[in-house]
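Only one chain comes next, encoded as structure tokens, the form predicted on its own.
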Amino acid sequence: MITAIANQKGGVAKTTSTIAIAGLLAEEGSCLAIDLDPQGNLTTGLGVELADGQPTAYEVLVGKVPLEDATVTTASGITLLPGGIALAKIEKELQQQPNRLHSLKKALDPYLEQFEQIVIDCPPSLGLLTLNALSAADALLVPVQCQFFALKGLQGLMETIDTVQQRLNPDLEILGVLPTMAEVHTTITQDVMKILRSQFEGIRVFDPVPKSVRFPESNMVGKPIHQFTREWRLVQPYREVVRQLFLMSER
């Protein structure tokens, strides 16, 4: 099951929830995370300093060398192929390949066997590294932060979904929206809810994943969520995207 975590808006907790649902993910058996933003936050963010001369997912998608090379398990129990500013240059080194929208998935396709879960953490564009995710996923998970400019440009980002899945990968379903850093219960949380469970009638808006400063400390730490604090709150609508997952790979 691989599973692609993108909005083309930044700051919207898109590698945050990449890491809780990883960590969630890799309790119950082996999870593979790909870091596919050139700044790098999911491999900081699981802890990992990159040596020099570490392959990424830069040199797996161009072909340089093979996924298994590029890979290092993290302390969490998550296996990792990090991100650096070398993806930055991808578009440009990709652009003439033929198949370059499957570069991700050409280099996966060897090594699905080895990996229950697949989750990738895109960057905040919906260029040829996001497509690249989206055309290799079965599902995908759309995080929003609970603020009204937040919700501008969600539609572009359908837009390309559903040309990616009459035209790349029509097997790709859209897992849900996840409203993140909500402010529980303020009237703005409560119209952002109303609005996306409106616009995006027949796709699952999930509960609302809580603002808190345990977030950005368990990153500063390499831990997943779950694992730095106990707090119900902020845990259980992970575990509600990953119980979704299950099912949906049970199907």
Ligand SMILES: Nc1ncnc2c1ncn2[C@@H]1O[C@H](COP(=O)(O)OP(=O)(O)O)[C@@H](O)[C@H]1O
Given for the second form:
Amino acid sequence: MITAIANQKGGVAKTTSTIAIAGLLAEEGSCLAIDLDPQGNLTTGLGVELADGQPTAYEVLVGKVPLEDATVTTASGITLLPGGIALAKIEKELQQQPNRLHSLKKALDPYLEQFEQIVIDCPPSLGLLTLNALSAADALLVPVQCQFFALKGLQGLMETIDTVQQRLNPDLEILGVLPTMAEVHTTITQDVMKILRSQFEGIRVFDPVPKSVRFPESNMVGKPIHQFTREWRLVQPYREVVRQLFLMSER
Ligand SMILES: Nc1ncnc2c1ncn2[C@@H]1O[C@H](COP(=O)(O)OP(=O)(O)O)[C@@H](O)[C@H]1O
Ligand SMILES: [Mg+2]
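The structure above corresponds to the form predicted on its own; please give the structure of the form predicted together with the ligand next.
Whole complex next, starting from this chain.
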């Protein structure tokens, strides 16, 4: 089961959610997390520091290195395909390749038996890297910050997903929208939840992840949230995402 975590907006908790979800998945079985963002925040957020010349998702996507030669195991038991600034070259590098939208899928194919779950942290754009993730994925999770301005780009994202389903990957299913950084008892959050639920009829809107300093703190020490705090309300929304993921993969 391959899950892409995407939204073209930055700062909506894609990376933080990927870490939380991969951490929970790794408790249940083998989990590969893929950092497709040139910023490499997933890599740093899982406590991995890249050495000079260490291969990343870039080398794997352009076919220079097989996946197994680029992955590392993190302290939290996740297998990580790290990402870094080299990924910024990918659009140019793959421009001439007719199969450029399926490079990731091709690189992952030989390893699908090896990992029960694969999660992909996408960069904040709808460019080649995100399209590679969407064409490889079975499921898509869309984190959305609980702010009015965050709702704006969602229509465009949904249109892109439609196009992907029609042209690149008919099997892609939307797992749901995950509201993040919610100030739970404020009217803003309640209004945003209402708008999300009415705007995305037929799409699951998960319970919101509360705003908490525990998240940036856990990012700093490279730990998934459930290993960092016992605060149930912070972990529970992610447990529900994982539960739905397993339900989807059993189908
Ligand atoms: N629930 C949350 N509460 C408070 N801060 C959060 C929460 N989730 C993420 N953050 C913080 O918000 C910032 C952006 O999150 P990040 O996961 O990097 O977003 P993205 O990957 O979408 O750009 C980070 O500093 C992260 O620690
Ligand atoms: Mg990120």
